[in-house]
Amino acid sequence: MDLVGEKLCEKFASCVNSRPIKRGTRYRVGVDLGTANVVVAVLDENGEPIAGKLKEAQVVKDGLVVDFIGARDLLSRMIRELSDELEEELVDAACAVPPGTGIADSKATMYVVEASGLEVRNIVDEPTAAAKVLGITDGAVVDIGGGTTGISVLKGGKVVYTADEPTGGTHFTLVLAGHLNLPFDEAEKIKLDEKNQKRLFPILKPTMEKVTDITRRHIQGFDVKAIYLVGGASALYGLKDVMANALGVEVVVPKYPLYVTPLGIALSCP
């Protein structure tokens, strides 16, 4: 991963749910409405991360808004908190949707963001947003979100193919919950605890192989030399090796993969 992108992620991680690093003269906001989390990234006029919020939420399913009022209320609170901390009203924002999302579903995401008091300046697909942070011109970005896996293939700096299929972090948790006979929320906590991940690998490996198969189908026909994994589930122990061994290409997992897409969305705000 390009060093600038790594530093952006590290800097953003340090300011999520904390006081702003500094204030700017103009703010670019990125809103990532995820299946498991809502993330808001705020950049200054130079594209540097200065503030951010992350809240757990169940307002989106498989990349589509299923609880408009809940999403609006949660995002409104997050924007209000950020505006108070920055001592200035946030105005312009970009948002993102999974690749191939229809017009109606894209508008639903836009309406949530606008209902929170922001003006949507751009809507991008999630893996393409991630590629802006990764600084790559060739390869495939695989965004493993809560509900779906999105794939973008880049050639010469241009996105030449996108796709999105169900299977993401939620599916890993469901498999774990079924295997351990636990409620979903308890299984999610166990999954996210890094101390548990090595012993959970045999349970989660079949779902990792499914994500790998999805990726294989969608990169066929393209000369992909490297795959870049983003999204929270990308950090699961063993996933990188499962994909690299099965696909025979380099697989890169950046630090803080959960924050790559929100940053890319903010960078897409004009």
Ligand SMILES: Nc1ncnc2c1ncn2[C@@H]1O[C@H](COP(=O)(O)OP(=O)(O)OP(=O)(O)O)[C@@H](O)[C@H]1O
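Just so we're clear, the structure is a prediction, and the values are computed from it rather than from any experiment. Residue numbers count along the first chain shown, from 1. Basically, rigid core = biggest C-alpha set you can superpose within 1.5 Å across the two forms. Compared with the form predicted in complex with this ligand:
- Once the rigid core is overlaid between the two forms, Gly146 does not reach a Cα shift of 2 Å, moving by less than that.
- Once the rigid core is overlaid between the two forms, Pro99 counts among the residues whose Cα shifts by 2 Å or more.
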Contents of the next structure:
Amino acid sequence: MDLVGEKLCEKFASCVNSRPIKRGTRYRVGVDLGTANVVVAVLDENGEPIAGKLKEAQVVKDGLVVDFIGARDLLSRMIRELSDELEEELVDAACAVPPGTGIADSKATMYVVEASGLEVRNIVDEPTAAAKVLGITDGAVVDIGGGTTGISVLKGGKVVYTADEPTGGTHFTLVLAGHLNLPFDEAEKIKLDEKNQKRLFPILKPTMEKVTDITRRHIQGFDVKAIYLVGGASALYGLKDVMANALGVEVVVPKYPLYVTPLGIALSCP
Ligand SMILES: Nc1ncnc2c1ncn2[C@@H]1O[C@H](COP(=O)(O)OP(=O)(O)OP(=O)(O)O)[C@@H](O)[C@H]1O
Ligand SMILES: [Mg+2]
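Switching conditions: you have the form predicted on its own, so give me the form predicted in complex with this ligand.
Time for the whole complex; same chain goes first.
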């Protein structure tokens, strides 16, 4: 990942869910509707992250809107809060869908974003958005989100292959909940506390190996020299090494994998 992308993520991380400290003159908004989180990134006229919100929500499943009203209400609230804080109406936005999403499902995502008061200027696919921030044109982008692991192979800046399989952050939490005999929400809290992750590694390793096998299967036949992990679950302690050792290729995990795609979506807004 290049330095520009690292800096963008760092800046965005410092402004997510906190009051913006500066104002811009022209804003571009990126909306990432995920299975676990809805993330909004706001860039100023220089392409610098200036504000952002992240809310947990169950309004989308595997990249597709399942609760239109819930998604609209949540996103409207997030946009209103951001507009109030920036003292300016937010208008121009981009949103994203998993690669290979059909027209009807892409439209559902677009309608949610427009129903929140934004104008959709571009719809991108998630790995292409991520690649913009990673500063790459070739390699595999593996998005380990809440519900699924999405594998995209890029060649010369284009997505040439894509697959999505149902193993993600939720599955790590389910394994932990079963192991510790705790409700899902408590297991999720324990998992997210980075202090615990080293100790949890032996319990979560088989699921990491599953993600690794999924990745291996889908990059087979492509000349992939590096794998870039994005999505919240790729931050898990030990996952990078499990994958790198098993696959024998370079595995890159950005410092803030959760923010790569939302930022790339905002950058895709003209
Ligand atoms: N620091 C962390 N360590 C481990 N897991 C994390 C961390 N931060 C977030 N997660 C996990 O990442 C997942 C959410 O990631 P993300 O926001 O990328 O998913 P999403 O985009 O909502 O889902 P999807 O892409 O599957 O639709 C959750 O399962 C959460 O537990
Ligand atoms: Mg996602």
